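There is one chain below, alone, in structure tokens, taken in the form predicted alone.
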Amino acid sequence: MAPVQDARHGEGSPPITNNGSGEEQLHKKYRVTIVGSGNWGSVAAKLIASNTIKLPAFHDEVRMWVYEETLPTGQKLTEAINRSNENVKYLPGIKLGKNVVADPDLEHAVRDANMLVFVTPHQFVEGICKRLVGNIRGDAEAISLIKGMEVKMEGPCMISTLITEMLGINCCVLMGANIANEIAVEKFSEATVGYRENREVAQRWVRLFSTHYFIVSPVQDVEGVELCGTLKNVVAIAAGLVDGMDMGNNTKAAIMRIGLREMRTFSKLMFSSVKDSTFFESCGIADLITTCLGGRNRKVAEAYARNGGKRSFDELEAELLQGQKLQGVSTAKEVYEVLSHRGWEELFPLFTTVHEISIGRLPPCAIVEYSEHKPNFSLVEGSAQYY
């Protein structure tokens, strides 16, 4: 009979332990830096450290780039940050590491690292690989935490891939149901590793981030994976609103089932290798639930249909996040630019609403009146299939 194997490590795949393989220690040493040291970036920085002091394969010291900023205080952020070994603004209380290192130079902070953990905000990617190219190592590997995506003459551009075009190296993505504050406090949670071909490098990352309390498994699948985690925030945004308007939770399921059928739709239109698995994995169903549950974009959404829409997004967030940034509204106009250039706006009513809401094209209790409409599943040729 052949070995069952844990559900957590996906289908057919062998545990991964988080002890490193022989050869990676007799032959190797990785060191890595995170881009980007908001509150995800700062609880990665946090998961990491634990993992690369005590593992041979690694060298123990984690530097992070820190975007500089100037506190109340008149503190600068990465002072702060390397001496009281927190971040004070986006994640206070929680210790990072002594092994965490708070570095405001781009350039000197990914010098030496082999191993790069991207985590900022979508819409800053572009112009950080613009500085770093030349400025990296030739055998560096790159993961990325960001959810978002760019849009292109061509069609959507995934982040990963604007890395790895950009910079000439290899790129994962990490998702998952991760609200970073639940993960910091070290309540359980899991994560998904998306990978193209090499199992090697997405087991190393999986060492890298896997603790007691944070599980995270691999999947072959970097697009569906890296899509999940992008499009649940549409979704969220619109979760929100239904909360906003005491729909209840009815209305809310509706919401979310609907949400998970044009995410899996959209993907597996804009990408044929998209497997249907994934959308169970962390970084699919559970990442959903969980973003509509919690998390910023549903937050600043709620408060958005509170105030009947008079309020614009910008100006919730600047209230509500302390300086963190929304992404599903600029996903939602991302995704809308793609569907309205192709006449896919009647096959995904749910994502084409949230656009138009979040504009203040409709108010915000359209959310559910688009639902008197069915979607037109001719537009695009064999897509009923994946409804």
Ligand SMILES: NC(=O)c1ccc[n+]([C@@H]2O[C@H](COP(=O)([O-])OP(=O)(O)OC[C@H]3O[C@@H](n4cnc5c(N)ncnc54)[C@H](O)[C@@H]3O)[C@@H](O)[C@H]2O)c1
Given for the second form:
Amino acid sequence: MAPVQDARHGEGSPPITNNGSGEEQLHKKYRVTIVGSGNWGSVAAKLIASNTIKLPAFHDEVRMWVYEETLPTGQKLTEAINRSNENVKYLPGIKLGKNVVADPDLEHAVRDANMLVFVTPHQFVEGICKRLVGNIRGDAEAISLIKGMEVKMEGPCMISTLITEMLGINCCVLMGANIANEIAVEKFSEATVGYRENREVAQRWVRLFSTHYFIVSPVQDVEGVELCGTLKNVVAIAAGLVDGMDMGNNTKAAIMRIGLREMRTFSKLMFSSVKDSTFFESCGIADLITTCLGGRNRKVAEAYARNGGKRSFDELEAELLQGQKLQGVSTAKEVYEVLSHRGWEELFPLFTTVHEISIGRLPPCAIVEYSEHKPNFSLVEGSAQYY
Ligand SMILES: NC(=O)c1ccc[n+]([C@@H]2O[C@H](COP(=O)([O-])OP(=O)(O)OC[C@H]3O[C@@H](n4cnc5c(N)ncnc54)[C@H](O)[C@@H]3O)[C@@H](O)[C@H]2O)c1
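To complete the pair, please output the form predicted in complex with the named molecule; the form predicted alone was given just before.
Then the entire complex follows, led off by the chain already shown.
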């Protein structure tokens, strides 16, 4: 797909300084809506709200679309958030900022916004975008914090591309070593914004998210940043499996190295524009490490291995994550569909094995049987250069 050019803000515009005192401030105020309100969505709301209230380029109010749920108390989640200023289900104990307004009506929540932050589990994005067609501002820009991809007949479709194609708007991405609960309590971390063409738009997103404890850097490589964030969840499943079999740190480090190699090869075979340097940004190696040490995919995969593969990932997800969604298993399936369609399974032994374990075709211990699963470079001409 051709990159979407932002005709409203040309590349030749003067640079914007970090206090937001550039050209945009004189002409326009930006209004932000967050589409999604889970664990990460709520932390994103907190980060953003702390900035919109300070920076003159943005309207103070941040709208957050909430997929409405009824709590065990009988109260609506939206009402509870607006009353307590906390997402009592997905981020209890953390104040979001008084300028965050929870809104259960999707079309209403986005109506006035020209900065849309997409942060829902990836399986819901297509349905949400269908509802948004014709209901967003003509000058809207988007950013996706979503990990995952859709697999279409012609190959993988990244979530940012899906948003761009369905809504006709430019879409950046933000990914990084960002376990939401740690950022919620303001522990230092970093993130990467991936952008396509327009650095000025990327800088605006950087300003919207950056705080003294959350350092954000722009990189001109949307696909590289997004694929890093997406594929590391598959590696985290493998890391959880080795934890569940008490295999120790050397094994886990080996899994992470093999996983990073497959992430890079897959990304570069899919998009030749992907840069090697992206894998050294927060979205690459740092996110891989944190997800393999502490994320939800690792946790559920560990439980899967401890149960000898006898309890399904779906069952363990429901039990251990209480409404939060696991991404690694569905991403492994999506990646496998791409690999099997192209006959590349032997080139990606770790990705393939994670999928086969997750559907019960192989036992958890298969994750370390690599002597029989060396990548077969001859499958794709020139692929050895990516290893
Ligand atoms: N949590 C993290 O630490 C973290 C960090 C970085 C990125 N992410 C990514 O952010 C994205 C969102 O994750 P999260 O942690 O905010 O969510 P979550 O898994 O905590 O919560 C699930 C969300 O989905 C909503 N939902 C349930 N059914 C729905 C439906 N039918 N339609 C629309 N929404 C529905 C729920 O209301 C809830 O807001 C994911 O792609 C995830 O990989 C998460």
